[in-house]
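In the form predicted alone, a lone chain appears below as structure tokens.
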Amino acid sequence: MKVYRDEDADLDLLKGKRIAILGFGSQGKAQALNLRDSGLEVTIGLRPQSPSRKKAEQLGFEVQSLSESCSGAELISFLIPDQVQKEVYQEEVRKNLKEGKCLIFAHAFSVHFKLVEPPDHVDVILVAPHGPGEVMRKKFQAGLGVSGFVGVYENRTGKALQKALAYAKGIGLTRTGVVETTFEHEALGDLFGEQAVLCGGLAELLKAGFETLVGQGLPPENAYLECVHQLDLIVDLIKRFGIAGMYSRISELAEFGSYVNGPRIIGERTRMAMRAILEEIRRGEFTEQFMKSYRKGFEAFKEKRQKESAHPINQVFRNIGESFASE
């Protein structure tokens, strides 16, 4: 799989094309950035009554109705949650697509489960950074970058490709590197590993650890040290020398125990019930279960959010915790 560097990208290809941003949250935000400290030019397409405007203005950036944004740029870049993409596309978008423009998109899920459902006449591309958003600023600022995603689903122009690596380069990713997938396989991968490992998955093991310690009698304080604060840690060195360089790193206890005790909680119950979850992600349940949430107002998962933060451990990360963020 070839990784595409600053030396395979021309962002003289976008020199002089608007870029519309549509929104400008946390992803938003330091695109429009990144892309004018690219020497790009950027305008932010945002509904009238979003609290954003006024941050964008303050940053210098011209701030113009969705629809207007898209229809004086060449590109359109969508930065807007998920669950409104389909409305604003419908909307605001779709009517101000000429022939040739550009839809860009971080995230593969509105396109690949007919959300949004382009004409043929656009180019329509991925660009996925492996990070929020927060970060890759920071990351740009510093002269570094994330890695990430490009794609392409629709190559009306023939340069989608070479449209997809400019952008990605002019935010910052081409530094790092950036790797070719297809919609389908970005929007089924980014949904099972946010769900299952990096996020639902981690927190449940996390939580479990936590209370399990706790229910036998150690002080809250232990639990959270031992079983939440030092995971920076290990993840550091599974992405600098991958797991068996992460073993061979910790103490020969800690390597010893991994292996007799590790399977125990990542068992085949667990691959099956991940297997399930990708199935589920893949015929459209889940997509179908999130559109349904939203339309009801997130009642049950706004529900679902309190209770997590109300869980113990995050009153110890609250107690202890951010006095060791630093570290």
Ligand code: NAD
Second form
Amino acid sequence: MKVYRDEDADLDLLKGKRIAILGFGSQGKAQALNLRDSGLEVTIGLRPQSPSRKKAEQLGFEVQSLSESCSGAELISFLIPDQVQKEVYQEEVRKNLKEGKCLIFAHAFSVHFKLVEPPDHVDVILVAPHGPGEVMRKKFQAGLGVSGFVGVYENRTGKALQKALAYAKGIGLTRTGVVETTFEHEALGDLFGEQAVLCGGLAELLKAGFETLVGQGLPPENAYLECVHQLDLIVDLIKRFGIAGMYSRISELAEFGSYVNGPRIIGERTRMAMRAILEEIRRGEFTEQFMKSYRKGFEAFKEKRQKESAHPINQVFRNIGESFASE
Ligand code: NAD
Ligand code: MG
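Coords for the form predicted in complex with this ligand, given the form predicted alone:
Now the full complex is given, and it begins with the chain already shown.
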């Protein structure tokens, strides 16, 4: 797979071209700041009552309505929550799409699942950073970047990939490296990864380990420090040395036990569940479930969030994990 770096991307392609950043949250704020520091022209598009307006103005950005920002810009970057992109596209963006403009997405979700259906006279590209906005901004200020994906859905001008690479350079991604993907693969992979492995799967694994130890009489703090607190050290080894490299750096006792019992935890049943989850994502069933919940005001979703934060593991985090983490 080709990795694109700074020398493969030309910022001049975007110089003097206005970029409308829709939204000023995690990604919007970080990307706007990085693009401006890269010498590019940025305007922020927000709702009239947006609580982010003041924040953006204090940082010296011009803030316009969503529609105005789109009408005056050549590139339009969707950095609003995925669930609102459909309505914002239909009401504010679509009417401002003159020939040759460029729509930029940080996640392929809306386009791949056809919540947003762009006309064929524009470029549609993906520039998806592998990390939260705050981390991306911090790294950028230190002269570094996070990695990311770029992709092309529509190449009206013949320059879509070059634009994606230039934008990726503007926000600092090519300092580390970007890899080309398709909208389909990014949409499926990102949803599956966060649900089954990185966020949903991992959180359940940690809670299950914690509950088992506490249920058998270990103090909660002890269970937390063993099953949760050391996670970053192992993840760091995996990122730097690979899974085999992690195993070669822990004790033989730990390695031996992992081979014997790891597969008892994640076995064929988990793999079957993973295939089922991916199939539901692929068929659009998950997207439908998510958008239906959004239309109902995320009621059940908010209840789950409440329940989740009441789990004792969060109390132990506040008792001990938080202070240890900041050391
Ligand atoms: P966010 O929730 O942090 O920010 C969204 C911003 O959009 C808000 O601050 C507000 O300014 C605006 N907004 C909210 N509701 C709106 C509405 N109804 N109409 C118009 N504007 C509204 O969002 P985010 O996490 O930065 O995500 C933006 C995009 O970036 C998403 O497509 C997401 O998948 C993608 N992404 C996020 C991350 C991340 O770490 N947060 C990483 C990679 C990609
Ligand atoms: Mg995601």
